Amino acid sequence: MPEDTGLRTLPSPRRLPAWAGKLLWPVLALALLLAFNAVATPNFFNLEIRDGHLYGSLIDILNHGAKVMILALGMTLVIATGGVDLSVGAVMAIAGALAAMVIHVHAWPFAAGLALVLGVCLLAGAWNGMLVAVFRVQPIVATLILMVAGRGVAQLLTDGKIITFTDPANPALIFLGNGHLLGLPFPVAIVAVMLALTVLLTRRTALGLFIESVGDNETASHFSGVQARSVKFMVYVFSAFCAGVAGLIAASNIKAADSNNAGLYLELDAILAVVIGGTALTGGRFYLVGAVIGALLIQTLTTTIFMRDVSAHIIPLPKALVIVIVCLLQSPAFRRKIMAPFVRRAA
C-alpha cells in the first residue's frame, strides 16, 4: 500500500469550453448596450399588444435585425471554409426584383415564383462556388463580381423602377414581411426555421466537420478523404439561398422590390455579425449562434442610435467602435496584455 503522506492535490481550474468562451464577450457587449438603453433610453423595454400582437423597440429589433441573421448564417459557413462572400446584398436585390416581377406583375402563384425565386439565387450561389472551388478564384474577387453584376441585373429585371406590391392580391408576399406567427413577427420565424435547419445540417452531420477541416487545412482534408471543392461548392450555393430569403423579407417589408438600396451594405453587417460571434476569417472553428448574437448586437446598436436622435450619416462610428472592442476582448493576446500589470501585481 503506498504511504499515505497526508497531502491533498488541487484540483484544476475548470475552463470554460471553447464555445461558451467564444460567446462570452459578444453576450456581454449585448447584456451591456441593453443595460444602457434600460437607463438612459426611455420607453425601451416598453411592450404593447394590439390585436394579438406584440410592439416595440425589442420587437423591431428581432423584426430588422432578421435579414442580418440570415445572411450571417450563410456567411458563417463560407468565412469557416477560409472564404468571404460579398454578393450576398446583390443577390438580396436580385430575389427581392425577381419575386416582385414574376409573382406581383406577372401574378404567378406565389410557390412557383417562391421556387423560381430560391432557384435563380441557389445559381447565383453555384456561379460563386464554380469561381471559387473549380477555378481557384480568390473568394473576395469571385463574389466581388456578382456585388457588382448583380445589382445590375436586378435593375435591369425592374427596369430600373421601384416595383410596389401594395395590391391585397398578394396576400402570401406580403405577409413573408410583415405577418405575425404567436404574437411576433413572422421573420422572427424564419430566422429560427433557419437557424434549426444550418444546425441540423452542420452539427448532427458530419458537413460541419468537413467545413471546419477545410477552413483548418484544405490540404490536410483532401489527403484524409474530404472533397475540399464540393465542401466550397455547397458554403457558397447555402449563401446565396440564405441571401435569397432574407431578400424576400426585405422585399416583402417595405411591400416593394427596390433594386438600388435593396441589401446595400447588408455583406458588411452580416460580415461583422460573424466575427463578433468568435469565428475567425481565417476559417476553422465556426459558431452560428454567436453569429445571431452578432447581428443582434448590431441591430440594437442601430435602434439605440436612431431612438437618440442621433443623425443616420454618425452611425457607422459608434457601431465601429463597439465592434472593435468586442473583436479586441475575444483576442487571448489582447486581454494578456490588458491582464499583465495585474497579474504581476499579484505576484
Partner chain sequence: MSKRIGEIVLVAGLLAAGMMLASCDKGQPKDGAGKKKIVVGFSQIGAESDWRKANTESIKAEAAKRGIELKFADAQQKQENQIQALRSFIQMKVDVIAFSPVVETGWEPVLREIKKAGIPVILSDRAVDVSDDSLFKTFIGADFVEEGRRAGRWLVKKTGGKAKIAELQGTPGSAPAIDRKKGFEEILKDHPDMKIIKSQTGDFTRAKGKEVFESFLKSPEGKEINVLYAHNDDMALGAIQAIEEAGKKPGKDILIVSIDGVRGAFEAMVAGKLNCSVECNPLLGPQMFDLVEKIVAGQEIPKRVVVEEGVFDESQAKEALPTRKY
The other form holds:
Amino acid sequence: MPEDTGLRTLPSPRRLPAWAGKLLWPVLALALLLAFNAVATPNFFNLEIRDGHLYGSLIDILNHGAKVMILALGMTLVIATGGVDLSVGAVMAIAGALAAMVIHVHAWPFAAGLALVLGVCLLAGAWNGMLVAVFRVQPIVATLILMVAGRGVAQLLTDGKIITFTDPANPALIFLGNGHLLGLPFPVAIVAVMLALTVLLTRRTALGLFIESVGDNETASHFSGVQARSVKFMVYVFSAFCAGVAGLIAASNIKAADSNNAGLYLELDAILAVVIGGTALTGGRFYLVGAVIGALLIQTLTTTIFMRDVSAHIIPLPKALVIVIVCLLQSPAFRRKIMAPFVRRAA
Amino acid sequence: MSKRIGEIVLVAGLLAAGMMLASCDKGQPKDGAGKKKIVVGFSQIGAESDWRKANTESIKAEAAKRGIELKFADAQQKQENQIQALRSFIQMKVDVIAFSPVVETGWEPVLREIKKAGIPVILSDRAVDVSDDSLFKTFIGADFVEEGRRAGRWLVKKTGGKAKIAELQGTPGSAPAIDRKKGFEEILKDHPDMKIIKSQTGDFTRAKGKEVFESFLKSPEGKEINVLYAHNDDMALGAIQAIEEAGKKPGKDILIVSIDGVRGAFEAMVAGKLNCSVECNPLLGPQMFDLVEKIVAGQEIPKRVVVEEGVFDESQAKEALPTRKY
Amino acid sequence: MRLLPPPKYVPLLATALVLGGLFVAGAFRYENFGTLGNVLGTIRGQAMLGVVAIGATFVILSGGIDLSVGAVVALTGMIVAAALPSGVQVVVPEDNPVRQITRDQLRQVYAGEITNWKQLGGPDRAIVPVTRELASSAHDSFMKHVMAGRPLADRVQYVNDDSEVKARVQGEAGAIGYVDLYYAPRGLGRLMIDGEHGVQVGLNPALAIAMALAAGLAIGAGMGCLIHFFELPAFLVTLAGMFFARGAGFVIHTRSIPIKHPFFLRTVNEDLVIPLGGHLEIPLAVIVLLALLAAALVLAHWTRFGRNVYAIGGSENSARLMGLGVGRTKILIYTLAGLCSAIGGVVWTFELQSGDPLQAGLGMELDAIAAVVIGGTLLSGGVGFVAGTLMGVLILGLIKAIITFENINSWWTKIIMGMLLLAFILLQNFVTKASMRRKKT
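Please supply the coordinates for the form predicted together with the partner chain, as a counterpart to the form predicted on its own shown previously.
To see the whole picture, the full complex is given below, headed by that same chain.
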C-alpha cells in the first residue's frame, strides 16, 4: 500500500535525527531485558577468558544471534523496497548442504567451495529477484516457491543425510562458525564487517536512496529515473547472499549440514528483527543497525528462557508480545490516539 | 486476442496432463509366474533425521529383495498428509498397510475406514492411542520407555547411583521424547542421589542441542552437571561441542548417555567423547516384511513385536563401528 | 471467438481446467485414482485447509494477509480437547460385592488409611491399590481430582497402561485400580463414586465447540482491531497472532490431548454423515466445508459486506471516499477469518480426535495462501473468487494424492510442489495480463 504513513510530517519532539529516534525503542527494550537478567538471572553477566577468548552468556547471544543478524541485513533491504523474502531459511539449508558436499565430501579447496556456495546463493537470489522484478509476482508468493522447493533441493544434495565434517580436514570451514578473532567468536566479526559494508554501500552511495524511493513509491521513483527493476532485483540477490553466509555459519557451528533443520523458521525471526529495528513492512526508510539490534533482542529473549529453566514451548508468547508492543510504539495512529495526552508536543 | 487466451488455457490443461504422463515408466504390478505380487502401502513420517533415513532405506531395500511392491508415501511430518496417504492406500486396494504414525493420537477414524475395507494394518516404530486394539494387527518397533530405562540403568551402574544430570529432551509432545523421559525417570525414582538438575527441549537437532547445553553450562548449576542424558544422539553430538568449547572434556568431566546408536555416536564413542548410546534399531525392514508375508498367508502373528536392540558403550564401540549401517 | 467468458472469469476457468486436467491425467495414469472413493478421500483430506482457506480468501481479497490461521487451528483444537470431560473410572474385580465408594474413602484408600475391604462394607480382604504410571493423564487427573494434593501411599503399585491395570485387578482379589474415563471396563466391576460413573471434569461437546469458536472470533476481532485502529500492517499483527496462538496452545498442554468422548468417536463419524451406499459416505468435515462454502459464496457475492471487501481490496482510499464502512468491514474480515480458522480447529478434532499444540495447522497459513493464489485471487486484493479457492485447495489435494500414487521421495515432493506453484503463478500472471490487454482493446 503506497499510503503515506505521515510519519515524517510529525514534528519530532526531541529533534533527533530519524534513525536515532527509531533506534530508541529497540535499544530500550534490549536494555530493559538485560537489566532484568542482571537482577534476576544469576550468572547471566559472567564473563571470563578461556583459551584466550571471551566466554559467557553474552558471548553466546552474539554468537547465536549472528545468523539472524546477517539475515536481517538482507531482509532489511528487501523490506525497504516493500517486499519480503521467505526463502532465506531454505537458502541457508542449501548453502550448508552444498558446502558440506563440495568442501568435505568432494574435498574441494576451501576458496573454490566458498565461491561455488556463494555463487549458487546469488543465483537463488537472482531467481527470486527475477520473479519479483521481471515477472512482477508478489514477493510473498515468489519467495514462497523457493522456500518450499529449496529445502527439497538441500535434501537432494545431501541425499537426505546429515553430513558431518570431521575436524582436522576442514580447518577453514570449521573456523567460520567456531573460530575466534580478537577474543570474540568469528561470526561476530563477519556480522561487523557485513554491517559496516552494507551501511557504507547504502549510505555513502545513492543506492540506499534508490531502495527507499522504490519502497516509498515505485511509480514516482520510476519517473524520477530510478531503475526500480534493477534495484528490486539486487536486494533479493543480496538477501540470498546474506542467507548463504548465515547458512555457512550455521553448518560450521555444528560441524554438520542438517538440511532438514538448518534455518527452519528463521525467516520469521529475520522479518521480526527488521521490524523491531524500525523498518516499516510497507517499505521506505530502512534502519540496518536497528535490525541488528532487533536480532540481538530476539536472541537475548531465547537465551534468557534457556538460562531461567522456563519451558521453551512458551517462547512464542513473549515474541507475540514484543511484536505488538513494538508495532504499537512505532504506529503513528497509536501515538495520535493513545499516546497523545502523554507526549508533550514541542512548541 | 481472445483466441490466444483460449490457447493459453488449453496449453495449461495439457501441460498439467503432460507432466503427469511424462514420468510414466513404472507399470502396474505384474503377476510373476502366476503368483500374485504382494502390494504394501507404507506411510513414513518424513526424512527428518539420519535414523529415519536408515529406517526408510531398510524398508525399501527389503521390499525390493522380496519382490514385494511397495507404495511409499512421505508425510513430510504432517499428520494430515499421512491420513490422506492412508486413504489413498485404501483406494489402491493394497494388501497390507504399514505406517509410522507422526503422533499417537487421532488415528481412530481412518483406522476404522481401513478395517471396513478389510486391509490389515501394521504399525511401525511408534504406537497409536486408540480405544480398540483390533484396529491394527501388530505393532513392530522399539520400546521407547525401555530405551529410557536402559539409559538410566547404564548410568546407575556407571555412576554408582550418584549423579547430577542435565537432560536434553526431544521435540515436545513427540512419543519418543515423552517415553524416553518416562523410562529414565522410572529408574531414577529408586536412586535419590541421581537428580535431573537441568532439563530443556533440544528439538532433536544438533544446533539446538548445542545452544541449549551452552546455556546449561553457564547457569549457576552448570558447574555441578556431571552427566548428560540426551533423548537422541544428534543433540548429544551438539552438546559435545558445547562442552569442548567450555574447556571441559566430554565423556570424562561430563558423562554422556544418549539414544539411537547412529554412526556419528559410535564415532564419538571411539573418540572417547560419548560414553554410551542405547540402540534404537531403525532397520525394521526384514522383520516387518516377515510379518507382512505371514499376514497375507493368513498366519497368526503376535500383537507386539519388539525389535532387537542393544546398549553400546565405549568399550564395544570400536568393534561395532564398522558394522553400523546407519 | 465469442464463446469465451468475460475476462474476469478467465483465471477461474484456467484453475478449473487445471483441476480437471490433473484429475483426468491421474485417472488415466493410475488404477483406482478416478474412483468416487478417491475423490471423496481427497476432499475429506483437504476439508480442514478448505475451511481455513475460505476465511483467508476474504482477507486476501481485501488486500490483507493472515498468518495466524494454522496456529489458531491448533489453539482451538486444543481448547475443544481440553474442555471435554476427562477423568478416571475406578475398577475392582467383578466378584467384589462393593459397588459404591465416596471420593473421601477413595482418597483414604490410596493414601493408605483404609487398608481392608471390610472398612468399606466388603469382605475381609486386604486392599491392593493399583495406579497408572507417573505423568500419564489418568494419573495426573486422579492426583488432582481425587487425591487433592495428598501423596500416594508407598504400597500403591504402579502399572503402565489401562490394560495392565485390568490384568492386575483381575488377577488380585483385593485389588482396586483406576482407568481412563473412556476405557471399556469389560470383565471388571466399576465402583460408583458419590453416585457417578467416575471422577470427571469437563464441558459437554456443544459448549466445548462453542468455546473454541468464541476464541477464534476473539482472536480474529482482536487482530482486526489492531490493524484498523492503529493502522498496523496485517502481516505483523497476524504474525503476532500466530505466535500468540501457538504459545497459548502449549500453555493449555505441552502435548497432544486425545479425544475419547463418544460424541466425537461415534456420533461425528457414524451418525452425522451422509451415506452413499457401499463403504462410501460424505463425512461431517466435508459437510461443514460445503456449508461454509455456500455461506461464503452468498456473503461474497450477494451482500454489502462482500461488495465492501472487494472495494477495499481494489482501493482502500476510494472505498473510504465512497463512504463504505472501511473500518468496520476490516475488523469483520479478520473476525470472519478467525472464525473460519476456529471451525478448522473443530474440524481437526472431528477428523483427528485430538488436540495437538505442535502438529496441528503447522504451515497451514502458507498452504492457505498458496490455495487462494492458485484459485485465482490476486494477493494485491480486489480480484478473485471464493469458488476458485476451493478449486485451489482441491488442486493441492490432487497433487498430494498423485505424489502418493507415484511413489516419490520426500525431497522431490517439496521440489515438485514448488515447481507447480511457480507454474500456476506464472500462468495466472500471463492470463491476467492478457485479459487486461484485451480489456483495453
